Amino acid sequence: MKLGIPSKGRLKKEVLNWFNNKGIKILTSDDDRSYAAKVADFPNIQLVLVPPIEIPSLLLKGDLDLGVTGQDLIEEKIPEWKKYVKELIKFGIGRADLVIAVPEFWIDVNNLEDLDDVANIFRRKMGFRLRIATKYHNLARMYLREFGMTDFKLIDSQGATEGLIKNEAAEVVIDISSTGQTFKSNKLKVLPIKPIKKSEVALFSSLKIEKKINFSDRAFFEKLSINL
């Protein structure tokens, strides 16, 4: 079986600590640039270190059997994800919310009804649709259209999403946030409504995995208290 985990940074360390606390030792290089790693005592499990954003597509294609990534990324990258992958266990780390943020000076905008009004004004008076910067096109579009909002344009952002407002390339941001501090630093406010998505890191499996599990692999799942 192939198991994908985050390849670097704080999230990689938190994931390694989580497995270690479950009695599963993952051996890696101290150098984030090295991709050499293995799962101690489980030679049949091939460990792959990859960016979390790539793990959903690798699970979908069958290049990974198991993958550790955010719930938000699974839902964003795999439409109708429950048809293809299964969430096995939550890690209790990497908790964050997918939220909508607008400029602080939009004092009258505090919910989706207000945002929809602003979008209509932009279309009517400015001659173009309200621009929303986001990495989460599928989740954002689904959420806004379920509400009934249509006068908007999604602007792709794979970097510092908040900076697109400062550079006047967008008016609104939809992004993941754990504390909201980045938004505050960029003079943005999070709309005080239910998040589009509450997310945390979890272990996911391909629905095809059961065909590949042998007797020795089951001990791995038993240590994680996962019943397949």
Given for the second form:
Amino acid sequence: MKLGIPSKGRLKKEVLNWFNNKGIKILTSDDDRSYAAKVADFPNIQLVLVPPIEIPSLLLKGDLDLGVTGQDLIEEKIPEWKKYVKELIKFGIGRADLVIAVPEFWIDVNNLEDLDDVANIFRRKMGFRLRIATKYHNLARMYLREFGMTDFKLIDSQGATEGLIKNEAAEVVIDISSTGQTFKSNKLKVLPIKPIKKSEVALFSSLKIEKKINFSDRAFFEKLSINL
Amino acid sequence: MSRLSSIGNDRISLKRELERLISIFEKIGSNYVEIPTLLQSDLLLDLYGEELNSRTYIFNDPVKGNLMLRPDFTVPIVQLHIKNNTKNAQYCYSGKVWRKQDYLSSRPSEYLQVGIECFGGSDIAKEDAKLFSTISKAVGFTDLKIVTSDLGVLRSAINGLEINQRCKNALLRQLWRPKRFLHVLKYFSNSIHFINNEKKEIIDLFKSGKLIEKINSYNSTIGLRTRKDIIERVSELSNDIVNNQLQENDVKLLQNLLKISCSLVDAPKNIQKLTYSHDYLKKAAILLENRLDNLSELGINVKQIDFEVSFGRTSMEYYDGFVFEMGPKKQINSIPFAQGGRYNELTRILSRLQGYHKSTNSVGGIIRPEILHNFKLNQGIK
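Structure of the form predicted together with its partner chain, given the form predicted on its own:
Complete assembly follows, chain above in first position.
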């Protein structure tokens, strides 16, 4: 059985700690740049260190049976995700909200109605659509379509999204945020409405996993109090 | 992709069907045009927005920018027409289009379209009727479900109301989204109800001339939207709550119009009933009547055609006049054989983008040969 976990950084440490607290020890190499690792006591489980953003598609393809990643990434990368993967247990870490942020001096903009009105005025004046930068295209599009937003377009941004407004390459940002500090540092404010999506890190499995589980794997799931 | 077999006899008879349709369009004077499969995506996305973005296949070319697999023939043909700089012209085409479908949808992502686009002509009712008649004759049999509408009815109704441009713009652009349209109706009927305390404070600051101070207290003004833009919008909001734009009668008129669903023959009368002293709407009803006369003269059995004001509202953005759809009777959710409509506004926008101030009246229609052919085979229609 193949289990994918975040390959580096704070998230990797937090995930290892979480498993440790559950009595599952994950042995990684002392060399932080090495992606080799294994699970003590569970030789059947093959551990794979991968960037969290790649875990959804690996689960979908069947290259991973289990994967630890953010709920936001699963929903963004797998349309109709419940038909392909199952959420087994939430980790209570990596909590973040997918939110809409605008420049903080836009004191007239507090909700989607405002944003829609501004988008229309902006398009009339500038001759092009209000640009919303995000890497969460599917979640953003579904949310804005459900509302009925007009006169905008999504701009792809894979990082440093908050800086795009200052560079006049976007007017609005849709991004994940845990403390809101990155927005504040970039002179942006989060619209005070319900987040598009609340997210945290969780363990996901492909739906086909049940056929593959053998006796020794069962103990692994029992330790995590997961009923498959 | 398509449920039609692409080998053997079916393929040969589909090919014959395609040739039959094109020859009908050519016989009435259309020029057959070839349109590239890969189109520049920026312009199409700017016109149609995110809905199209999620429906089309877009590829990145490091040199040419983003290219889109042709989702539709109309825009490239309008561009071609504008470039040719002639007034009256008629084009026909045939080829594949590509659209992403929803999960588990049985609709094909790749399918054939044969169509015709007609430019020019000042008698709109007559041109609409001619185009409809051409498509109807090309479809070739009459036992059909035919739904029509005229987006000009709602547009005229809105343009004729005594309301400011801001309110008109809001209504016109949300015409396509029933839920949002309802919200706009409510907002402009009773704006104060929708302005929360935070906004009221800002509006008060505006009235007392202190808004600029407040905005200046944010030492960073980033992005393309300026301080002036904010003040202008607050001024609009302030005006919204002082002068409710929509009166009860206006809302009733629009809502009653949206309810109209009848035989095409009864449509002018049903609209006339609601017009009161509304000149714009009277004109729209007269256009409807003229179109009806023209259709009858062309031998169309107008009694079997339905008319719904709200038809075409959810899916046909950029059509702005007559719209129609023809499909099998008694089949719910079936894909129509043919559809089309008037899109003067689209041609106007594209003309302006290409630097021309004048633009021509435009109407067009498409046939889905695979769907039509399949239906005919199943029904034994030759």
